[in-house]
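Taking the form predicted alone, here's one chain by itself in structure tokens.
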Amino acid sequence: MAINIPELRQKFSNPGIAELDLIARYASLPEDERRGRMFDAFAETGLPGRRVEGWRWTDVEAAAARLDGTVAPVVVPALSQPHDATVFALSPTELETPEQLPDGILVHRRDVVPALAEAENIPMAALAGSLCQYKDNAASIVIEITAPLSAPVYVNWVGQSADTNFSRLAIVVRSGASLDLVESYCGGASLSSTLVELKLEDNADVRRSLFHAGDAHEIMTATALVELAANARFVQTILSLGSLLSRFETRIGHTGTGSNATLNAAYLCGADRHCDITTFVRHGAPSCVTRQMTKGAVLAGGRGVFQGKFLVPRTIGQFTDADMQHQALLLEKGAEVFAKPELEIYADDVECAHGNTSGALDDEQLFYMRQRGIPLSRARALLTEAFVSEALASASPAVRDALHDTAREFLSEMHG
């Protein structure tokens, strides 16, 4: 039975041009009950904007209305790839895989659309899930890691010179397995949304490092849903140079005793660039640990956003150990940084803390460096690099130097 477009439109409150295009795209896909539930969840808010609490500083609705139809160019990934790395390229229609996969990696293509829990709370992830459709009628792709891997795995998210791109990928790391995962977000669409679902079984170990660079014609949202079983260890590091509007949202669920998560990020936003780092961590098991450090630097005309929340339920969240820190530099007048760290704690035997600071570069340090012959622009770049470097220290050894080099080059250009 064909999907009724007028009925779909009625699910939205005054849909804009971008939402009408999304409705038409959804109607062109095979009808599926789970796909329909995800699209309905997206329709409850439509493209989220300032009327939605978690999106009031990252207004996708308003940004989409400003798009002029120019397709964002693909940005060549700045991260070098070791010769022994396993490299995947994920487009909106296919996952390109190496001719021969190493032992410990399996790829599954399935014709079933996976359900998405709490889709109503993650509208852009629900959109990605409802509009993702791979070739040969594959509705989902799963990468399974069955053993410790000695070499890193690279996933390059690439566009197809289309106005909109949507991708979804699930990664399952089996008990005792390990994965060094590197992701590059390369642009290629005016509006893109990606969804990564990571499941770590008991004693699994994952280090995830992400790089993003967009331009003034790109809206990009990337959502990661991470489930940590007993004694699983997850380390995530993000470096984003922003775009017209970008958001990295990570939602962690500690579901097994003793799991450990580290969430680090650095955002560097020049003029007309926006980056949002949003996290939600649920400590749903005893004796779990979370450490979070986010640092940002913003020039005039740029905007940085940080939103972090730790939820510690009663009883099952006992003995939680969690710390959240956000620090930002406003490098010029006209720079904007918005931050909202939150702790919601119901258990009574926990150690939880958060901190948030923003300010300018230290004038005394600048004076000290200039007294030693360092030009002002160079001194500002060096101090900013030193400031954000702490957040990049947790990145994969395979790309840590590349991330630092990229940040250094970008900061030199930012400071002219």
Contents of the next structure:
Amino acid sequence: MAINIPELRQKFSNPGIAELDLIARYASLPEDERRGRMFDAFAETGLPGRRVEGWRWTDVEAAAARLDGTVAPVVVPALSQPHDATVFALSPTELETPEQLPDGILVHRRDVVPALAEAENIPMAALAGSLCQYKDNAASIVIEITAPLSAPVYVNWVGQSADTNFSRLAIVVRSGASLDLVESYCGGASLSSTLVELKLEDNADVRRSLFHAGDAHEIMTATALVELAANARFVQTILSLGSLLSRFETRIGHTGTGSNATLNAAYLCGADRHCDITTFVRHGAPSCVTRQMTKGAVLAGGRGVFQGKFLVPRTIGQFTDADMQHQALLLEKGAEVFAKPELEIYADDVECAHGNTSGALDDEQLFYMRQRGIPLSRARALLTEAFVSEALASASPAVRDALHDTAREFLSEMHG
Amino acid sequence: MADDLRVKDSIDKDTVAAAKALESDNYEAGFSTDIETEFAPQGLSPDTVRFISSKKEEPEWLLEWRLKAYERWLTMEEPDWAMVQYDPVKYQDIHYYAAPKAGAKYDSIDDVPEEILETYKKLGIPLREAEVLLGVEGAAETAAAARETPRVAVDAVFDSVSVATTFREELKQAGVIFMSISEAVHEHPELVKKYLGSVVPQSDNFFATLNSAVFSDGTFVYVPPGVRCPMELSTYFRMNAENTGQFERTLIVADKGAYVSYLEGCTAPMRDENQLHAAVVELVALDDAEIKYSTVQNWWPGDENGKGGIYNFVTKRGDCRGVRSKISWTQVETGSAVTWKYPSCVLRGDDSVGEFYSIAVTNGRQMADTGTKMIHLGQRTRSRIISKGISAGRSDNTYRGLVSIHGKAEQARNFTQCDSLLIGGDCGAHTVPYVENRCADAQLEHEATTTKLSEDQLFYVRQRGIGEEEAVALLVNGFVRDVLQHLPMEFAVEAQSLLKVSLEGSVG
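Moving from the form predicted alone, what structure would you give for the form predicted together with the partner chain?
Next comes the full complex, this chain leading.
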């Protein structure tokens, strides 16, 4: 039975042009029950906008209407890779894998569309899940890590100048295995939504470093769903320079006792750039630890968004130790920073702290540096660099310097 | 709270005892007064609105205003974003007006039915001025204390009508207008017309719009330019009749350079059904004016199983319209089955100041979603938010707040601190702060570290031999206690016990 487009349209309330394109795209794919459920979940909100609570400051609907479809976003080079790294390139149609995979890495292509739990809470991820389709009938790709790896693994997400990019990738890190994962979001598509499902088994160890620098013609959302089993360790570091609209959404589930997550991010927003760092952490097992530090610096015409939430369920969340910090600098008039550091706690023997500050650079510090003969613009750049670099310290050693250099370059250009 | 309740060792024992003392078993205001009552017909329709308006012999413009709100309300949906769950309100089952049959307003305090006077006396609110002057038992033990105890003028609202307003003559001499809003509509229509709905517009939100259509009584205060109101003003709201809702409307205007401190208290009998309280409070502070608004909210919270209790859906907003004006909200929230309340400040005037101090304690099955909004529009505007939530039993306590700095609010400042404490493992404590900063040289801190708070002050206090923890408590909590201690005795029963509260062992 073919998919009925008018019927599909009715599931959306007042679909816009972008949404009609998505409906047509969905209708062209092989019919599948799970795919259908994900698309229905997306249809509940459509491209999410101001009226959807989690998207009030990141209005995809409005941005899509503003998008000039005639200009393709540029493809940004991926972070450079050391010779021993394993590099995957993920396009809307295929995962390019090296000819020889090192021991401990397996790649599986499957023709079954995987289900997506809580799809209705993550409309853009539901969209990625429902529209992802690789060539040769592969509906999903799983990278399996079975041993501690000696060299980093790079995944480069490339849009290939297509209109849209909807990709989904699962990574399973087996018990006791470790992974140093570097992801570059290279742009190239006007509208992209990517979904990474990361599963860490007992005692697994993953360091994930992400980089994105898009242009004013790109809307991108990157969702990661991370599950941490007992004593698993997960460290994530993001450097985002934003795009017309960009959002990194990370949802962590602590499902085993004693798991540990570090979620750090830095965003640097120039004019016409929008960076959104959104996280949701469910402390679904006792004695889990979360440390979160997000730093931002925004220039005139840019907008930084931070939304963090810790959920500590009754009983199972006891002895949670969690800390969330967001600090932002508004470097010029016309910069905007919106934040919502949220706690939802149902267990009494826990420590959950959150802090949020935003403001200008400290005049006294600037004065001190100028007194020492450092010009104002240089002093501002230096102070800002020092401010954001704290959040980048947890990045993979393979790219830490590159991320710092990118931040420095951004700041020197802006203040030069 | 069961006697064998186990709490975290780090939680202060006095705090647990203070929360326990607020359980519904100990609710002392739960009696009802047997008095003949006149009701509006059940349900809400344009006729109900006309009935209320005609009862109050209102001018045509106000009836029109109410009907417009009613029409608007029909098109609105009840908000569902707060972290509270409750049985749907049956808006057509409520009596929107209930008043003692003997009449709404009494010429002299001697005409007020004895049952009503007794009711207020029992609640600790004497309405006879002579009694007030003599001082309440225990309020003034020494002559010095009596001199220092400020007198309080009270507007007593019983169900839908104001039954007595004390010290009116004395206030009049100072130029202060203090009367029920129904009277103000007749006596000072120009002021009411000018300010009513100017802070909380008719169509502001579902509950405020409902209130605009059916508001019954409430207090009107106008303090003329340069006048410091000679005594504390207060309104005591008492819900008595069954199957009614209370929809009061309070409007306080402090003209240039004026100062007023206003207190509000509220209680209701224990009943099995839920009753709706949807009030609107509007404050206007002109140039250099200051309004201090304190609330001790002790509506019947329902029994420990969540049966009965008041739905407290209130819109409170202050407009710092003038330069250097200041509005300060202090609330002690212990009652209500469900609370949905966000006293806010619109900081329009340059250099204006908004403050919000809140202690919210929930027990049993209570659900409170409360907080504040600070909207910074003017330059160098400052706001401070201190919120302490304590959850016990099976209750849920949410702080929800917005700090919004607009593009022209140069050098605006905000400091927010919200602590929550859970007593026992069956309750919930939540924090939902929204922070919007559109101004580069504004400075916003939420739950900043103690050193950031003020290293100099901390150093000064520690230098004097006070330990670090105590020093921080002094600096952060000091002014909250200070504010609470200034509540007059009659209102401070609940507040006083909360002074013992410590947020040690708080979760976040």
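Rigid core (definition): largest C-alpha set, two forms, superposition within 1.5 Å. Numbering follows the first chain given and starts at 1. Because the structure is a prediction, the values reported are computed rather than measured.
**Q** Could you tell me whether the Cα atom of Gly359 shifts by at least 2 Å between the two forms after core superposition?
**A** No: Gly359 shifts by under 2 Å between the two forms.
**Q** Core superposed first, then measure: what is the displacement of the CA of Gln371 between the two forms, in Å?
**A** Spelling it out: core superposed, C-alpha of Gln371 shifted, distance 2.4 Å.
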